[in-house]
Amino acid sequence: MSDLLVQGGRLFDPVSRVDGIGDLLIKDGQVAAVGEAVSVEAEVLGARGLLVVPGLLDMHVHLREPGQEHKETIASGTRAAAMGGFTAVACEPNTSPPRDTAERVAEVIETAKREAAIRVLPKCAITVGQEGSEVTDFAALRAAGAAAASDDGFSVRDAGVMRDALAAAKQTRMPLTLHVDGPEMVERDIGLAAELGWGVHFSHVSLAAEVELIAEARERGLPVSGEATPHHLALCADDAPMGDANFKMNPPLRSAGDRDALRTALVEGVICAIASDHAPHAPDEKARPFEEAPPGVIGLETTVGVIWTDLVHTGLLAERAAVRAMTAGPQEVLGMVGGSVSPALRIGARGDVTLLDPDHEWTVEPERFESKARNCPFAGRRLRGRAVATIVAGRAVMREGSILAPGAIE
């Protein structure tokens, strides 16, 4: 493993309280020096004029493998993630078959070792077959490497089953990331979290009423958190062309008031994470009539550009908050804090780093994406802000819009 010197960039880590021009040395896969001018024999990556931040983490991604490889694969999805500046993704379990056994979690981990461009953190299903009737074996799934449990695409309708899931999650310290299906389910699950004493995280929050419930719970000191997608933060129902399935998603685009409530919640820290909910579909599937087309949009390669264009450069969101919501925020939900397991700009931390150019202007051209899918609601938009290098364990896997030859990720 060669050493890498990231030279002359603006080192920026809100949690480690690093903000200044300097060098970053990654040695043997870990951060070895921060800030001071470093003179060593190492590969040099110039970063003048760029933001150097801890590796971005997208905690809500659909990679579709196994069973739906015509939509996306672990290889293609992680290449798309690397293009977007992400050094790690947590992938949802609604594959075919669902990821509800330890063997299926292990299969994803093994495939990722061979084929992924970045780190892959597999989620497992909360219930067997994602059918909402029987809780999966959290102990075995956690031991196999499951990063969190989710029945994404479905809410666990039966309150008794959800209570059992929370009890099992508490016993195994399994993070729960729950499919949001309206304020009623959010209120119920907050109540169960308070009763069982274990946290819940709500995926793709989209309604002002959901935000209010999460905010109230956090004010009461409950371990409750939420995420929002770039499309729900940037768009509202009025922005969707009639009949265009590239704007069909679950949950759907909401009112301008709901969008603004999400933005405020992100600014105030009620929403702790930005997650793409990257949901690829084959072009012929999205070409069907709107009512027949599957819901979901892709977002790995546009998240940084959309957030900087619509929120940071407009003054709605501080740069510090944007970086935190794509680094420390999702890390905390998944329990990736402290030691060397989480990316950070501090000595001894994992050497996963993203270089961002906040002023890079580019046009969204889905036909040039690394993802197999093209179902992007931002096609044709001019964005300002883009990842220009993605570094995993001290090795650049993407530089200046090109994916480099992948290698083993340790």
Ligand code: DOR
Second form
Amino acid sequence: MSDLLVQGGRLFDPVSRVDGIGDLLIKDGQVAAVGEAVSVEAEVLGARGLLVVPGLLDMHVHLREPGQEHKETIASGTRAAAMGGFTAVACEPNTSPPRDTAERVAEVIETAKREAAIRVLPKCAITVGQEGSEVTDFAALRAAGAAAASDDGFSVRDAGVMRDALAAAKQTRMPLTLHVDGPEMVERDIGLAAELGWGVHFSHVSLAAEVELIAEARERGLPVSGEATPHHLALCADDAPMGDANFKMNPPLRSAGDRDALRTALVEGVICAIASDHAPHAPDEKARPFEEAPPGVIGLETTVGVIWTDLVHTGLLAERAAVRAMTAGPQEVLGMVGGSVSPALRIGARGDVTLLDPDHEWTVEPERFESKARNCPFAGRRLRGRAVATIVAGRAVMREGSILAPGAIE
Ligand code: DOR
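Other form of same protein, the form predicted in complex with this ligand, not the form predicted alone:
Below: every chain and molecule of the assembly, starting with the one above.
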């Protein structure tokens, strides 16, 4: 493995308390020097004027493989992620068949090794067939490499089943990321988390009432966290043109008040992660009459641009908080902070790094995306801010809008 010297950028990692112009050396896949670095052998990547941050993690992505490869594959979805600056994605288990066995988790890991442009962290289903009645075998799934359990697309309706899931999660240290579907379910699951002493993380939080419950629970010291999508942070129901299925998703766009509550929650750290809920669907599926079109929008290639344009450049969100919500925030939920498995600008950390140009202006053109899907609510928008290099284990997999090394991430 060759060395990589990222030279002259603004090294920025709020968690490691790094903020200053300098060099970063990655050696054998790990960070070997931060600040001042010399290496005679290293390949040099100039980063003057760029923000150098730990590799971004999107903890909520749909890759559709196996079963719906016409919408997205592990290869196409991870190329989209690399374009967006992500060095890792956690992928939801609502594939066909649902990812509810150790074999199916292992299969994703194997395919990703051969075909993925970046790292893939497979989630497994909470219940068998995602049917809500029987908890999957968390011990076997965890052993196979499941990063978290989720029944995304559905909530686990039966409280008894959810209690069993929490008990099993506690025993196997399985992070639980739950499909949020209104405040009632959030309240119930906070109660169960308190009762069983194991954490719950709420996916795509979108309502002020849900935010309030999560904030209260956190004030009480409960292990409860939440994520928000760029579309719920940037848009509200009034922004959606009538009948345009590229604005149809679950949960739907909410009121301006809900959007503002979500923004405040992100600023205050009540919401700890920004996650795209990248949900690719084929153009002909989205072209159906609104009621029949499948819910979901893509987001991997626009997350950084939308967050910087609408939240950072407008002064609503500090750059520090934006970076945290795409690095340490989601890492913490997945229990992977520290050591050598998570990216950080710290010696010994995983050598996954993202280079951002906060001032790069561009227009969203979905037809140019690496994703197979085009269902993007930001099409045609002018954005300011973009990832310009994605580095995995010291190897640039994307540079200035081109994929350099598709496939084969160990
Ligand atoms: O809009 C959505 N689409 N929400 C979900 O929870 C699932 C996702 C999908 O799989 O398409």
